[in-house]
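Take a look at this one chain, the form predicted alone, written out in structure tokens.
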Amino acid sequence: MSIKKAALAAAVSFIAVSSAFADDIKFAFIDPLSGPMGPSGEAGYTSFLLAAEHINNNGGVNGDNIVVTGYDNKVNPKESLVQLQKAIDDGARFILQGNGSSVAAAIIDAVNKHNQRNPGDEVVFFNYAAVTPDFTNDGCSFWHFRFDAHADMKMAAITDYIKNQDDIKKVYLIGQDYIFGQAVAAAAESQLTEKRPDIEIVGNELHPLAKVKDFTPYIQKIISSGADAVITGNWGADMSLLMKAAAESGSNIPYFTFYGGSLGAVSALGEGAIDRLYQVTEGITNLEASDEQYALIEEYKTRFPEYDYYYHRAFNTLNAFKAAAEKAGSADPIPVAFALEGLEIPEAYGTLTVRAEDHQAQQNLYISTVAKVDGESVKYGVDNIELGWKLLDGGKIDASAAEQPTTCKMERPAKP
């Protein structure tokens, strides 16, 4: 059995033998967790596994345990349907997913779909990574939690970091052809427009999710187009492939992601990512924190080698259900989703606020460039390189700050 399979094995016989003397509160993990995108999912399984079992073994939920179970659905929304029946069927009331935002959209759908048909079996989806601004606008809905910030207050973040930089005047947009990659080119097109109207937009590039095995195609253009920045939601495997092309390339374009803290990004460009790779996130591991949380991260890299604590907002869905569930006294989903409104619970790096009218999560935001490990302002690396996330000068943005208006009009059950 490999580390990484041995690793997972383990986590969850510990929650299965602490659930044993408590009753379960069931949640599906609907991800990838095998094929290219395999290891984002798996990352973000094993980050929902240790937050279960530091909930659990402080006393649980009202008493009771969370249980997660990982269900693969290889990123396709049709297999994602197919996996969120059997979670249902096994128990399952709370649905965990974020690796696609096709896959989300199908998700609210179904979810939808069967919470109107089965009233007193109503299931609620916590979603940590799908950023489609849709869903918590004109697409929101009752039983649709999002507890990591969308695609236009992530491109709010990055464009005005862009429009400082007098030596930025052509930007080139690639992204992955589906809903959110569209999503990404269009903040980055109407932000860039309005904050920086002299920026030249030299190539808006969309590629396969998941299909691209040498994206040099893709860097050439990119070169060739003259850009001074590229911007890009790639996340996964087409993120740390198309660092892999650039780097192979010998070009120092600097590139704005939401995802290159994704496995294998930082090092695919080695050194060549020093003050080049930037990504916009609610957290990194080198902020100033607790030594709880210090804690946290080191136990987390121990536990799972293969990965990097990268997953914050997973412990934040968590814990924010834990609150929820207390305040209302019951892990009921419709309780869980009435208390979940408004709250506010403090987190690592800040407080996290869910707001009542569209369940976006409101939460500070951190811009941070790659830096050579030092012990003190970057204590930790990623990829088990000696590289790590360092914030930049002016690259916190409060929540306050941070926050987008909603065109949610929302459905909303009666009150239990």
Second form
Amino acid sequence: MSIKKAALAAAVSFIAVSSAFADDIKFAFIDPLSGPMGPSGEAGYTSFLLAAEHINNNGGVNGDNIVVTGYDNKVNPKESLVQLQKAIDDGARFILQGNGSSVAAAIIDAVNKHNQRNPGDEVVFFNYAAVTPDFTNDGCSFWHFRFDAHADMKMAAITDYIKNQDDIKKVYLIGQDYIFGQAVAAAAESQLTEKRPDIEIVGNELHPLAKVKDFTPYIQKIISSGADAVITGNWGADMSLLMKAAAESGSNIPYFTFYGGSLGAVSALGEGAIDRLYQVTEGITNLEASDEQYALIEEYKTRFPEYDYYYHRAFNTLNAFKAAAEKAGSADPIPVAFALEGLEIPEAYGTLTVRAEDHQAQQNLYISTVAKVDGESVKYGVDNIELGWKLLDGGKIDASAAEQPTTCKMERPAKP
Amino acid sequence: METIVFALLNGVIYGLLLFMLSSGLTLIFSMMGVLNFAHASFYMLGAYFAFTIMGATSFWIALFIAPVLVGLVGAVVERYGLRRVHANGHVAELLFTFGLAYLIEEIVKIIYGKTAVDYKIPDLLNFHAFTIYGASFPAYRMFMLFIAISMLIGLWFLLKKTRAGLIIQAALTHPHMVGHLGHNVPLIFMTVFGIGCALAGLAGVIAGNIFVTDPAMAVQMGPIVFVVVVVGGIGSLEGAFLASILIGLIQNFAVGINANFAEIFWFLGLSPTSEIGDITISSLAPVMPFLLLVLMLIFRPRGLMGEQEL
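After the form predicted alone, can we look at the form predicted together with its partner chain?
Complete assembly follows, chain above in first position.
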């Protein structure tokens, strides 16, 4: 545990002690907090800590405090189940996880089983980043809520944009070899064939998750394929390393990504990222926003200077929880889950609706690319360099346009 | 054709880098009979030291100072750690280096944080050396090639052409005899350990900026280095060299192969849509070294050029 985290934990526990009359609502954050994907987990964890702190300082949830505890799962599904059990034994009834759909799938399964076997002791899973579409389609669960747009939604945003780029004739797909990367590739293939049948998919590459250190051979394969654009769902180190190799190769093929905002990806490309690296997110710091939002972004950066305000959805998740718990008048899992269904909350960049049918959050999506920090339209840089994300012209996709149909047939418990 | 050229270039560079790391490890192994689990940690230290020194001065100074510093750290570890533990046998030494790897990682995390540091290649080398088949080849990689080859020649010269090298070679196999001849064997061991660590540090200096300099880099590189040493034959420098180049080439060539199992094992009636038939060679690239390791241990346990069996 780093010194900063220890101090933070101390601060959080101090708040908890100072308001001992209030009950704690325990959240377990199960994600990688060490290893190659550690920074991704840490950035999410710090976002949840700050979100919880803001809610607690503003009266909490029905007077109770949110306590978020981190459990390191090393992006390993097996390890995650051990941590999940530990978290449940520690009294956590709300689980937060996002890095790795392989992990999310294991948690959904475990939570379903747990709830079936332990009536009255249910657990709810808030997924803030694992975006395999299946979780809110055929594999949907009443106990699972997703606050990030899923792969099909993000891919629809990307393909809608590519649709109008006539100079893109050949597309290369590269992704991580597990359920998420496969879902991204499948979505890209089917959507491109539908929207731009003339586009040729010149490569469909899957590489092992978090194992490749040098992407140069992959990049050279991309270049020799003659691709005009690359689509990737890579995240964490796999994203920043891919960009590092791309920068070295000197090619200027544009990259359409889900997670170009991964720590280090922009700095790896440097100025080469300008108008070349694209990402689809639920918000970027350089959007028009309220003063409170700007203050929040700045507070995050001051408190956690190694990271950037990126996990906006972490704040959305806890704010939606607060709204649901207040609507239900209870912070117990079942009433909260029912209250979340169909819930609509205002958030910094629009409105977030939790679709009742499949528990998939519907929100505006934004396609952005990298630009130089100019203090006006690009106010905040990332990776501690003078480059930041800038909304594309026409890059805003309204929640209604981003919405995708679902095949979910939700089985609900008896309403309390 | 272009795939072959690129795979050759990258494979050789990666292979030489692996050799830089594994040469130290294999020297240390033949000397002490123990695999140094912390070896990749010295590689990491090299990258972090270079990052720090580069921040204060320049890359060129870091290129010389950082490996020396890493070598000194290695020498201190040998003198005040390993040498004492040595009395308790190989298992104790193994556990010591195992613990040391974790210790170094945690210290690095405390000092530099858990995320990657922005260790950049020097501006002077930040250009494209040449362009082939539409992709440019960074000058820095040519520089890596140059450093690696210089190191190779330097090491060969030191071990085969100097008196010091003669004594080191003798001490590796017959330490008691060398001791009786009046040489300070513990000092030789410390020096070899230091040089081995310095070489790992040098690899860190030139590779840390092209890969990623983060606390996980040691853990990621560690297993591959062991594969090199085992495949090459424990204790054999020539073997380690061959194995490094072999692994570098295999990994780079595998990525370029698009064929899947169904196409290769068509005679078994494997369907391209089945679970196994769908696997492509390129997706197996990172596993290749370990496959090689397993096969080597089954069919030729002493490695390519090793003299002793594991």
